[in-house]
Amino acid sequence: MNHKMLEKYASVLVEIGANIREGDCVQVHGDTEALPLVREVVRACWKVGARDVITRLTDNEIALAKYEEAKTEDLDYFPAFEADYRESMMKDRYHLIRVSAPSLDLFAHIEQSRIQCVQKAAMVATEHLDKYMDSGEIKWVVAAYPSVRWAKAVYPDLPEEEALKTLWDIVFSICRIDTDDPVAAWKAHDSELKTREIWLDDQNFEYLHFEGPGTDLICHLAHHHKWIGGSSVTPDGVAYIANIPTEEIFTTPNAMKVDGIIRSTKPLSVMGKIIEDFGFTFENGKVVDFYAGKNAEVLETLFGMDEGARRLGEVALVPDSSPVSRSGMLFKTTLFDENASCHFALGNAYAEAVRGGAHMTEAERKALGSNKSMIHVDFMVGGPELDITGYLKDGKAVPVLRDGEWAF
């Protein structure tokens, strides 16, 4: 590993993702897989000049013994200090760093039923500290880590050293790492989409229309709806980028108001389990059937979480000739996928993306369409062959996207 180009990686993360600065207190979260760069995050923030800087680790073959060894009936269980915990930070503002080594199908040999009782617990545990995150107070950004593991799967036919090689070099390729100036090169990244979510918001289209190979979709959005391309804002005007890589400007569906059917371009990685061939149908905004060639009954789990589940809670576009779509790479992690292609979430909405939203109730966004739920699942749907179609108040018609691409 070039210790240089992690330099330059933590410093992205700690100046561009969550935009440390001099007197800010830092939780930095990471794997052990992901540690060499944990590292260099936290000396970065105490560079930038944090007031503490406090670091957990996970591992997530420690993670897999809990599923694997323990009693059935202690899986829900979730101490209520470790919630206390995270809720000081949160009212203490530690703003967050995530930094982590994809799973992919560790836990793919593990019953279902036992992935969801500890996750449904954790949610359930730790929901109330949504208000935190909302308020847009607590600046965050979450990276990935390439590993072993996630260079063997996304490159299988090469050798174990050459396929971590070439995943770091596409990884820091994307993430703009490799240009003389990342963070000056983030920067003029950010400017560019902000041009894009500044036109969207001036058509405050009422419904998209997606059509595509397995999709044709009315998608109505959310009263006061509001685009957020690259960077969000906190309410004292202080920048940061919460996914490293982005390439996405997204908003709020009106969860009541979908219609029709799609179907998903890529795979998808979620509960340690990769979801492929797979598509929903919407009725009223809710999911009234779906299809998987494989591990449907993930879908069936999620659905399960609770009623917000079946619902969407973002709607986010992303061209076809972004960085991470030319790579023509399947990276099977989320962070990476998402920024290849148009893509939806099922679950909760973020309060950001209504216009005073970080300001209001649980049921004042509701009221205007936007979702709730546990859960936040993002499922690609775009490519080559997917028209978006806006449509104004008054019926007009303006092309979106054409053949993939930015029409305007």
The other form holds:
Protein chains: 2
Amino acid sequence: MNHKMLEKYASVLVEIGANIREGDCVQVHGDTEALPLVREVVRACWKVGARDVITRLTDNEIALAKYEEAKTEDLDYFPAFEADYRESMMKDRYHLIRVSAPSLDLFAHIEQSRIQCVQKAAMVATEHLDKYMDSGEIKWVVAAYPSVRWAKAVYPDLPEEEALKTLWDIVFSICRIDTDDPVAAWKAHDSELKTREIWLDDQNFEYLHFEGPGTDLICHLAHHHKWIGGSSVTPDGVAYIANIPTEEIFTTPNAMKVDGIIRSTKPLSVMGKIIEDFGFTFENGKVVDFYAGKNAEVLETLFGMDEGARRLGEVALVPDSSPVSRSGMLFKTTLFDENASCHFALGNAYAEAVRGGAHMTEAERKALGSNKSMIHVDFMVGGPELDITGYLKDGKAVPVLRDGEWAF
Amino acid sequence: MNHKMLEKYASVLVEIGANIREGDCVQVHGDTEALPLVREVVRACWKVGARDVITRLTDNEIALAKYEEAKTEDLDYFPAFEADYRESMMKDRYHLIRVSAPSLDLFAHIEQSRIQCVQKAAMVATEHLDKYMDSGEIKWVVAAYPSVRWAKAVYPDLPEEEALKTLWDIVFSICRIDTDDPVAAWKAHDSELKTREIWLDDQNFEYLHFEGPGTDLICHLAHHHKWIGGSSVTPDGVAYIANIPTEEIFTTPNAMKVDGIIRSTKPLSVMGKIIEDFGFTFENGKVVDFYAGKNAEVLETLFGMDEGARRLGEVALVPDSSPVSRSGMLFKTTLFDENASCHFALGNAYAEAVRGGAHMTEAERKALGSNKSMIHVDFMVGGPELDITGYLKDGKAVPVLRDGEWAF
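Switch from the form predicted alone to the form predicted in complex with a further copy of the same chain and print that structure.
Let's see the whole complex now, leading with the same chain.
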């Protein structure tokens, strides 16, 4: 693809995403398939005057070799020095830019328990590092790279080259890279999201009522919940946008007060498998029943990760007319698909999505209803038939979404 | 290229090179251009039962971005945690397999002082790690991958695909990958090298006299010098071969007692530049004069690295009929070219190339004549016109090489 476009993509990640400033240190994580963009990102970091840039390249095929070949008793081996190294970068404020190439179903043939074993060991060893990103001390952004594997998964009927070009074009469009001045376009978009965020915060809803096909759910919000859309801000006041693209405005559900049924409206890619046609029944915040047309056992594995895996950690609103939704595509990768649709996440809540949360202990956040888990897995519930109604403290109903679109 | 051949290449690196055993931990370092082989190496490590495999991928283009774009005052920034991380792997005995794709003249346009600044900072920060490899505690091997860039540099007149295929074929041949049983072929070759090693050790030469076109050099050997060819051995008795390919038998010169003139017989690639038609004058072990037809200033920079950069750290013997030499090619990368030719290295001596050296202090080794430096740069002096004569303690002359071939 066009080199000029790659440079523009990199400039959005560096200047708008992680918002790297002169003197910043940066860690750039990238999949090998994303190397052309990773190279431009590193160069762009140096160009804005970074003090240091550490690049950590990972490879999906190398991950696969471990899943396929390692002895079972070694799967959960995660050396302490690896976690120490990662924490050192956080402590020294190496801001994080991650460019991933979705692995999709590369791991589909691997026994579920082997993947869980590897991923759980890594999560247990590194979960204490979340606080550096939760608190905003580390500016960060994640983005995705249209690899051949991804393009083939999204356009299985097109010839490889055409599939790749089509995916690139749509990613450039959704990520506002195809505008004359992508950095300016992102600033304007961020300002729109902030307007919605402020309105939602002003309502201070007690709970949201979700209604749609297969869905009738009452979701209470955490005490002191904070809506967040677009940019986050570091303690010293620097704005960064942690996801490119982002169309969502999200907050923290009360993990103990969610009741009813919810039907997912899109397939979910998790642990290398695609789960389809699934839904959950919640009681007192906990998934007490679930169904899936395909790969139901992955949900079972997911719920087995820890206590918090069966509860909600995020509720996010996205109008059905978002650019990702308008594309009509299923991207099979959460970073994009979550921006097509209202969604929830099973698992961990974001500390910053309750007021003052970044400076609270885990117990303090939990007391507000904020969930704790090693996992954070988004699933989509939005669509043109979804209505959401907010209920104020005094019981008054306020339309939030009607037929999938903003109602305010 | 043929996947089966890549697997055989990987098996030589894992089973003969680093000799990975069940339960070993491994660090695999690789350039992104070498990814297909890196993947096979990682898989082969798991297959022999490695406990852990950490892969560290580097990219020449990303290195270039730093050289081109970083602010001058940031070039020598090397965070302490990075050295700590690398030392942790050494302490935990992560054996090392490195697959490099030569960068050749990718950095040719970069100001010499910028490259020196980056490389020196890294060397200063990590030189205390050499001891883990010197002592044999870490089994290690380095190998090279025929990248497009390398193939084009070696065969500039061939079409790209043909150049690449030709280079692969010759690398497979030189590395004995094209034999039915490469592991067995390497065991036989190692045994031949050991026979030469034992003969040379038995002589216990006082000094070697090098004679050839532009060359007339007396090179004393370090006290208690030890000749090494082929495999090294860990303290617990496991053999490994640190270079694939390897044809040399080397030992430690006395860094204070080298006198005369020496003319290099091949170009030298160092710090991204190719130095051609060069030679040195030694007095009391030190380079007191030098010349070069091209890039002489790189030698100047090299000598400025530290005190030991002007003295010899290695003398290595290779018959002119070695497979690399017979190929008649200039590979423009030391790992291959050093095996075509007798050579010296400027800079650091190998601790294990004096008897008991791995357990001595630096001062003890120095007292024997073993050189200390941050650099270790091989330059070629062999060819069909080179004679080497060894002189015993009693003054008796013993032919070692005549017309470039073994004379014993």
